[in-house]
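Presented below, as structure tokens, is a lone chain in the form predicted on its own.
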Amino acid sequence: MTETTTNWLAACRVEDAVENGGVCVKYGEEQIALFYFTRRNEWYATQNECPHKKQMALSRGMIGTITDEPKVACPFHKMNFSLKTGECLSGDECAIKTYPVKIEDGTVYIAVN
């Protein structure tokens, strides 16, 4: 059985988020799209690259629900995504990358491997 490591990293502090909105992480050579459902009291990470045109917009995108489903839409191609799983909600065959977050003490943590 192989363990894996998570490695959580300090994003910002909950202050800091934008509400009802998100921010571009660096991680490395990945950027890491935040997002703080503040309507909802609840906290997503994606990956930050729409997968039609490989463009690093998630971040910037409109984020809300559908049927109750917590997604952001594409800034450029409006393509919904759910923010808990990755699943194209808008019919196409693609997904997007998801990362635990968790809050303590205040700051926002992304889990990266």
Given for the second form:
Amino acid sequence: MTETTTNWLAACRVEDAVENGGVCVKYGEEQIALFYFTRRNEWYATQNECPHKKQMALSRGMIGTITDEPKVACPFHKMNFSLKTGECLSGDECAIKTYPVKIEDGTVYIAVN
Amino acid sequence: MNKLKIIIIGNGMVGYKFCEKLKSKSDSFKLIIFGEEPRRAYDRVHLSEYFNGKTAEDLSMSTASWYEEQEIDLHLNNPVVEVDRAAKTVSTSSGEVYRYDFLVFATGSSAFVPHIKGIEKEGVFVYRTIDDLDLIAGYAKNAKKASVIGGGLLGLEAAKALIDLGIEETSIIEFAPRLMPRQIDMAGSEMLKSMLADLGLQIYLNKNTSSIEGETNIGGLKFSDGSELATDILVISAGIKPRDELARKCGIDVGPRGGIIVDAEMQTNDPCIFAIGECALFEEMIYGLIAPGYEMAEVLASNLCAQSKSFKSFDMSTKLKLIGIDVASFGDPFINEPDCRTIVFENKHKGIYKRINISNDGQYLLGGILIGDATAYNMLLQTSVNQILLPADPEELILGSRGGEQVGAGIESLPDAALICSCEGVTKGGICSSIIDQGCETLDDIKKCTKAGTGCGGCMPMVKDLMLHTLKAQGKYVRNVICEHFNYSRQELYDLIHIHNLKNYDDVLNEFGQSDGCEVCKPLVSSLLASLWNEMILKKGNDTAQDSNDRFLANIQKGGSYSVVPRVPGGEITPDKLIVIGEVAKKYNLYTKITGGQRIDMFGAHLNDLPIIWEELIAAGFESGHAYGKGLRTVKSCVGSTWCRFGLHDSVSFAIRIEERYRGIRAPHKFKSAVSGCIRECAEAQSKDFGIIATEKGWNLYVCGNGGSKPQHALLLAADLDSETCIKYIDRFLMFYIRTADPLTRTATWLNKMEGGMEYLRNVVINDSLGMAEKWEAEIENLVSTYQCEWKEAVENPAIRKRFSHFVNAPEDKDPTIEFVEMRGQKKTPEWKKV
Ligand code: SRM
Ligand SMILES: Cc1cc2nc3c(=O)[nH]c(=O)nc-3n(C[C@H](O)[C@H](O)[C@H](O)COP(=O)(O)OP(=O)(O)OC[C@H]3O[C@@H](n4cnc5c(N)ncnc54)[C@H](O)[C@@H]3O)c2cc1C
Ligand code: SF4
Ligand code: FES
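The structure above corresponds to the form predicted on its own; please give the structure of the form predicted in complex with its partner chain next.
Every component of the complex follows; first up is the chain already shown.
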């Protein structure tokens, strides 16, 4: 049995994140969208690339809710994705990857692999 | 306290209305009324309903206790018989004498009775008071044949009353060659005549009654052409005669053909004595209608309360329902070619006749006649009274109102096969079926089900219209609410935000919404906030509620780069500025293109580079072009009189003025304008939300045009305006649009959905029918004076500037995934990556 330890990426300071919006975090070659849903006091992280037309755009999308499910809308064609599960909420586009987020001492950490 | 005493002679409609108006304005007068009739003032206009079951009490203008409550002394059945102007007293038939400070004649008119031999015989009546009607009803019991002398408005009404009383054989005798000679023309009269004949009325035109036959009671009529007509009862309705006998007796000036002469303040030649209503002669005219009478009452009441007001000659247009037949005339119904152009519509089968008279230049409605269908009356009356400019096809004014709705403009008129979402190839039929067969009830449902609107999204407003329309047709109640977070329409929310003075998205959501918002309500609320308060849109708290393009003050392009579009007002640009654009584009490796809006777009900028690019542009005197915002885009111009040999005015200067006035103002959707220097229209102004074309005399203002996927020509709002008026109208037009349009609705669609269409819009903008003009002008003025270039603020404010970097944890790094390929010596984005 192999022990899996979570690899926490120190993404940014809380005050660098955008309230009720997203920022993009560089993780090597990858791009992660980090959302600070201030209204709900929740943090979410997803892949930054929108699967619809493969645009690095989700961090620039608008966040909100649909029947209380937190979601992000891609700025390109307004595809909606659940921030909790990554599921596509508009038709059958494929789902996006999501990452756990934690805050410690004012620093935002994203769990990568 | 000693109140001033006003004595009113006559308790008719106008006398009563005067008391009501005066009492509502002031309590400093003591009112004393003398009425000749035995009952309180009643609604004479609806007198005939007395024969249809209404009682005298039903027709009464007020309750008995009203006069008591108002402390008005009412003396009925007690006419004034003498006025002593020196002593300032009146004496009544019962012998009392009263002193007055002011005296008001409201004695009305009586029926005019011509001198015909035998007129004194039993069975001859007039039609003016409830007493007259009681007498007619009593006598009619034994009558089989009835006649009415006079084929005017009142005569026809009397004839109807006689039929209602059960006299089947009723005739109308008219001296003139047509019915209602004051209101309608020959063709209209023919139409009316045939319809009245269908109802059993005999109509005799061109008949001059020479004598009334019979012993003591009437037995028949003899005409000057020798013919005769048997009749048992006769009602005379040959016109009215103002009741000026008392005034005449006490030396008040009266007109040569009767009527108490008054000035615009309703004053007679005795400064303490006034006359109002049907007894008053103003500018040689007796107004035999109730509306001008009430206006006279208002004028006098106001002047007595020191609110200066004056009476202006009144429109004599009328609309009535005669025996179930609409008859209306307005303006100048009779003016003929060559003094005007006349359009006539006639449907003999349905009994409809419509005529409109149009000025020879096709611009104004001068008057007209409507018989059989007067639904358009109010609109036409407004159009002619207010001199509203006519549309290009004025015949639609009388033909268009067939089903009530405008023809062709609505989404309902599209065929099922019409392609609504061209990205996903979804037809109208497909969308409707998702609603009807698959039970979709929200936009999201429809999107999921049909994929419509998941491409460019440009079809969403149409999908929404279709949804609302289809749901409604299914009998489902739909409120045009914003989204699941706000149970309000855009217009409702606009007012709520305004009234509650809210300044950011979260406050609005907390106050009036629920849950946590979405990409529909956020930009909508942001746009409302911007339209209302004009604050920097990226102010903390509102930044993430902006649409993506607004949030970065630039349009995101395929691949993730941005475009840069500085404002070039009117399309005019100096060589130096062209050089700056060239240099900046070269420095930051941007693709350049002349846009369809007469300016220059620089594409392919990295997010990180936007602030520095703008800093350089601003230093050279440029400002944001708002190519990203739902607000003013461009005001195109043609070169106009400064160079063009046909130019009538300086269209470039005016375009620049317009563009600088409205720049930065946020609206439900983007809006565009253009100014052309002459009718050759090189600036294509008629395809704009508002377009301006120079004329010999000024500017023609067109509104609600659209290019885009459903092109629509703009319509003429007003002609030959001076620059100031033109701008005033645009101010009002824009504020009306900003306040009332649905989200993401261009002006053309807004107009298409507007009840009453262009006529209504014109009335609001030009005639200020909503009474909002002043407020709107002030609101625009406020927006204009608080304008600031957003990009200037963004580059100067470190907190905002910080947001223009791609990576939060590597602010210097640009997005490495952005790639460009070469084409014709410039760069472009590669095709969408394969998915
Ligand atoms: C750049 C430009 C094309 C060009 O290279 O010439 C352009 C580019 C775009 N147009 Fe346009 N339109 C441009 C002139 C026009 C014109 C011509 C004009 O203004 O005289 C029209 C038709 C006139 C009209 O609007 O009535 C036009 C009708 C549209 C429409 C359809 C609007 C409609 O009511 O149907 C859209 C879609 C929308 O706004 O929803 C649109 C949307 C767009 C968008 C914003 C699409 C998008 O969301 O990305 C494009 C953005 C490019 C960018 O990032 O800057 N563009 N677009 C032109 C910019 C003009 C400018 O200087 O600002
Ligand atoms: C059958 C009918 C239908 C009509 N239909 C319409 C219509 O559809 N639309 C429209 O706009 N108009 C219509 N009119 C006209 C409208 O009724 C009159 O314009 C309106 O009543 C005028 O009001 P007034 O107060 O000036 O006169 P009146 O209502 O006639 O009141 C004057 C009063 O003063 C009294 N009086 C006169 N002399 C003295 C005196 N010396 N002392 C005391 N009292 C005196 C009279 O008895 C009378 O009661 C109609 C009229 C009639 C008769
Ligand atoms: S017409 Fe051209 S510029 Fe306008 S939205 Fe379509 S592709 Fe883009
Ligand atoms: S690229 Fe995200 S919705 Fe199209």
